[in-house]
Partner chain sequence: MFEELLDNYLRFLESLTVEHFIRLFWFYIFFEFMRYFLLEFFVLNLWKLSKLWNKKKYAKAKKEFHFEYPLVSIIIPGKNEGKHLYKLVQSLNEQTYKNTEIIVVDDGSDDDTPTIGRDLEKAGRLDVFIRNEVRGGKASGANTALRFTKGKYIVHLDADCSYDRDAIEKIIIPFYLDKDVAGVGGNVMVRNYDESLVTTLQAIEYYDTISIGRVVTSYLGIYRIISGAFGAFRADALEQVKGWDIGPGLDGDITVKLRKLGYKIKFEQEAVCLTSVPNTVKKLTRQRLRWDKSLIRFRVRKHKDVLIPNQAFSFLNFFAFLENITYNLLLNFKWYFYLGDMLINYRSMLVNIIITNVLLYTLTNFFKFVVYSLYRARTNASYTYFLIYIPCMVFYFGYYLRVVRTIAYIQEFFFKQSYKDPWNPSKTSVHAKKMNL
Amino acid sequence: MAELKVNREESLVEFAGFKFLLINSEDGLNVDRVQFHNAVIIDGNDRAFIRQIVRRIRSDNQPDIYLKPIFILKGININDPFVNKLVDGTLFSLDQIELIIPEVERILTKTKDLHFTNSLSFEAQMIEKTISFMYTCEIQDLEPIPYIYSSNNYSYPILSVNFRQRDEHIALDILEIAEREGIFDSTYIDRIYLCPSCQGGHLTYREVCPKCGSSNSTTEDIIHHFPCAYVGPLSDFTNEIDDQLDCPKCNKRLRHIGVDYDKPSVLHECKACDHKFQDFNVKAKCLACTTDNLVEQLKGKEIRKYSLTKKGELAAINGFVSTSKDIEEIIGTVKFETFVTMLKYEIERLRQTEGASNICAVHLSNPSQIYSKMGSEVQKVLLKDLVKVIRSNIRSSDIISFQSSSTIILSMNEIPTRIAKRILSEIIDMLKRLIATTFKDIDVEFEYEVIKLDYKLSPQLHIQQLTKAFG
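Requested chain, on its own and in the form predicted on its own:
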């Protein structure tokens, strides 16, 4: 039986060869200490303190900190759904520590599967953090939770933990990007409306005067008297003697609604400007920035449940470097969707003419090893240099595009395939020399492929055949 050792002075718990960082409400947390332990146990009776510690660990940018297992030593019940989504379990006493060892082992083993890269953009970095956490904790679905402390009223704790409350709307944009990249599939849950000024979702809706915008008004029914066709506000039909209704036009008593009269509408009177009107304007006042918005000006956003795809799981393991947006900004290239469209036109042209055109691919075989050694700015320099070398050795009419941060696709039209292969082979040699000269401590492995265009095949099938060997 393993011995439990508790050293509260050192904030250390040891059991079965595992070291746990023990954090209590009297201690200040040096987050860097987390990386030297196998897991974290938070011992506290203060909900706000527990939430703060969990946020500090999960929002860190170092994988050996934000992926560490976290357990709460329960002195109180934690009913915060945000916190509960970010911790890996609970203990009622340190004597139960043996029960969490299998979970700690599983998470640490899954973490060893991952390769981490220096992502090109903030969006890519956030996507990598999210899918890495989901992979290690074996979470398949990223579900939104209704959360009063979220500026959007919904939260995705694994991702939202990286943002201040007022910036949580960025998480929605990042999830949309990740879905476009094929990292997630999604299903519709709800629709929310955000302030166009600050993207906040805490809004108070009010009916206001269309003239002055005041919400201070009175309302009364409009009466339509059938016999004489008089139409007027309810106050025109009341008298000071009794509570009966008398028509001011014909003096007849109104007895039965639906027989003598009806109430076709209502009339509102603004107490601020005395304006009378039948239809309110509806405004939504933002409680964060106090902007008063017409409801038609609000920004609609869908709240969706996101499920990790196979591509997303592989991206978690290999490292997620960039989004399409990042690589589309490189001068000398076109968007991948534009490349596919132009490829379609070239195939149609070949259907009607005799000629030989090709598409080619240059693939980095070891992107995670390369990018993990570079900062994002150096990565962009590398990609720009690769494009510059390729562009200088093909014709200006040929097109270059990124399928991903590791695969460059280009066209070589109106030349024989054997010539295209020779040119691409020479380009690969130049790229290798460039890398060897510019990045001396980085070993880059290239693969390349060239296929001749066949007018019987679709653009998508051409690209599948071109890149299938790259895995």
Second form
Amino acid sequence: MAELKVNREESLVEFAGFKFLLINSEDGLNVDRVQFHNAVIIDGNDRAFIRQIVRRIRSDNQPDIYLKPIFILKGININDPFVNKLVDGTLFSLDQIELIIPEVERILTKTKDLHFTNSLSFEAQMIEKTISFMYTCEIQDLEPIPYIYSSNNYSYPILSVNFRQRDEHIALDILEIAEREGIFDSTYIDRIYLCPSCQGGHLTYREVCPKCGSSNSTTEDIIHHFPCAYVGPLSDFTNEIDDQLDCPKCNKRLRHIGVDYDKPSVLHECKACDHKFQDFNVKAKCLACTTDNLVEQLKGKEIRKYSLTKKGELAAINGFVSTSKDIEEIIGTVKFETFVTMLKYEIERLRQTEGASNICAVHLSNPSQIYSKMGSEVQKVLLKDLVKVIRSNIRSSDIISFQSSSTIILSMNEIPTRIAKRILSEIIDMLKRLIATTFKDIDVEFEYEVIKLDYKLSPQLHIQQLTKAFG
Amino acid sequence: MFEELLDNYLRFLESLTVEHFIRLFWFYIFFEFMRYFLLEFFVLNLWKLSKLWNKKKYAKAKKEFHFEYPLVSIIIPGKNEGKHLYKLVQSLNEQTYKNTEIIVVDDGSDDDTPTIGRDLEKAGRLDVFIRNEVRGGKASGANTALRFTKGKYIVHLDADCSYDRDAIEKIIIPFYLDKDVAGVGGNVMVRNYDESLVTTLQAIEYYDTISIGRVVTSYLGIYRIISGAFGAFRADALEQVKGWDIGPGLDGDITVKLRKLGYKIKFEQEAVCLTSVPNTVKKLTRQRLRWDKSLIRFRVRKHKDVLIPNQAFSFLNFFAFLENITYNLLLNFKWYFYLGDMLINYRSMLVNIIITNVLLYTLTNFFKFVVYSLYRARTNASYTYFLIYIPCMVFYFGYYLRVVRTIAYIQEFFFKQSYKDPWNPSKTSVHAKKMNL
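Please give the other form, namely the form predicted in complex with its partner chain, since only the form predicted on its own has been shown so far.
What follows is the whole complex; the chain from before opens it.
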């Protein structure tokens, strides 16, 4: 049986060859130390302290830190659903450490499957971080939890932990992007409304005067006296002597609702501006920025449960470099959908003419290696440079698009295939020279393919054929 | 046949002496010609002169009005009027006088009026939109609107009307000409005058009885009905009379109530409103039966105390009532008396008497229509358009309206039919009938 070694001075617990970082005071945590241990054990009864430590580890940007298993010692009941979603288990004493070893082993093994890239944008980076965590912890669904400390009232702990409370709405945008990229499938859970000024969800709804917006008003029933058609608020009819209702116009006593009088509506009177009205406006005051919004102006957002797709799992393993939006922003390219549409028209054209048109692909063979060595700005520069070189060597009528962050496809219409191949080969040489001079420490490998368009095949089949060799 | 008729008629004319003429056409000479032409023409000239005379006074009143710049509350009660609201609000937003608030009361509509009204309120095109889930009648609608007003003056409008750009301004100025004025009636013209013969005849009628007739009664101080389509009131005076009573005929009723308190009521010819009138005989008959019944209900029954000398007796009110009752009620029956007189005494000349009457009335109508054009503020169509229809007026005024009026008087006098009119919900009419209101 393995021996348990506890070194409180060094904050170190060792067991069965695994090193655990034992954290028992907030000041003692330097998150960088987490990466030199296999897992973290938080020893403390203070819930705020535990919450703080968990947040600091999980919101770090280094996979060596944020993916590390976290356990809580003493098993105090953490009734914070946010923290519960971010820890991997609890221990009543260090003697039970043996019980968590399989979990630690599993997480660490799964972490080794992952390739980490430097993503092209912040959104891509957050997506990669979330799906990596889900993969290592074998979490299939990213479920929203109603959470009072979230500015949106709903939180996705794994993703939301990366944001300050007031920025949590960004998590919703990122999840929408990830779903568009095919990383997640989603199902509807709820709908929330956010302040259009600060995106906060802590709103207080009030009925206000339609004229001045004040919520300070009085309300009275309006009475219609049938015999004389007098209409006025209840107070006009109230008789102070015997508590009966008497008409101020004809002095008759009101006896029976529906027979000699009725109450057709209500009268609200604003105490701030004296405006009399029947229908309130409903306004939502943001507790974060104090903006008073008409409910129609609130920003509606759907809260959905997100499930990792197969593509998402692969993206977690291989790294998620960029979203479509990131590469669409590169000048000189068109959206992939636009490329497919134009390809369809070109195939249609070829059905009626006897021309020869081609589509080509340029593929980065080792994207994980390249992107992991580059910051997102440099990645963008690289992609821009690649497009610039290609664009200057093809005709202006030909179009370029990104199929993914590692595959560029382009059209070469009305040109023999062998010439297209020759041009593309020259382009690849130029690209290699460019990389060698601009990005000296990076070894970039290119593959390329050219196929002649066949009017019997669909655009999708052409693209499949073109990129199948790239794996 | 025709030649024989003509020959006979010419012989009849040749044989006519002055005494004979007066004996045969006493009804026309003493009642119609005297009252509706001579007196009217005389008063119109006086009015025109006084207008010139008071030009400075009018300019001063206008200046005072603009200096004070009071809030004017425009109230529009109605049921199922949603379709008219946008156009109406547009014409009100165009007004030259801007310090207004628009209050619309939807009296239990069962169409899309609530949606339209709320949309307009939200868009800021009207100030307050009130929805009464259960219909209470026109009076309760107007009184509900009154509860929401803040203005010094209240303008009551009908939703299916539209207004000249300066109509609101023009209808308020008379309050500044005389501090005792508590109500001002606007000039109502027919918008759909060219829709059918019925609407054309009504357009001519309105030019005569409203644009001119009310100038005369207003000048004489006996103007007695501020039409619901366009009328302005002093808010404090409306508060005194506690708003409108149950209709039909509530616009005439409130005018009388104000007059009884000693207030003056004026007509402003230049405050112009266009309205759509009934376009078929059936619809027109229904409308006129309702209007005419109110003479019995309000003048003869509810406000009969005006005719009795007491502490609150006012000669002008007495005269206004007497004139109204004489010319509308008694004259109506006197006409039958005249018909009987002719039938009994001059049966052999009856055809010639009728032809002469028709000619006399037609000539008068032509003359009035042309000459009175000098006294009208404006028309909403060319005068010449109406000229060919003038001959029809004798049948419209003299026969059709007279018959309708007779039926209405009988229905109301003997059967109190106005309390059964679906124009008002029965839950209110039943109480009004019990209380003789």
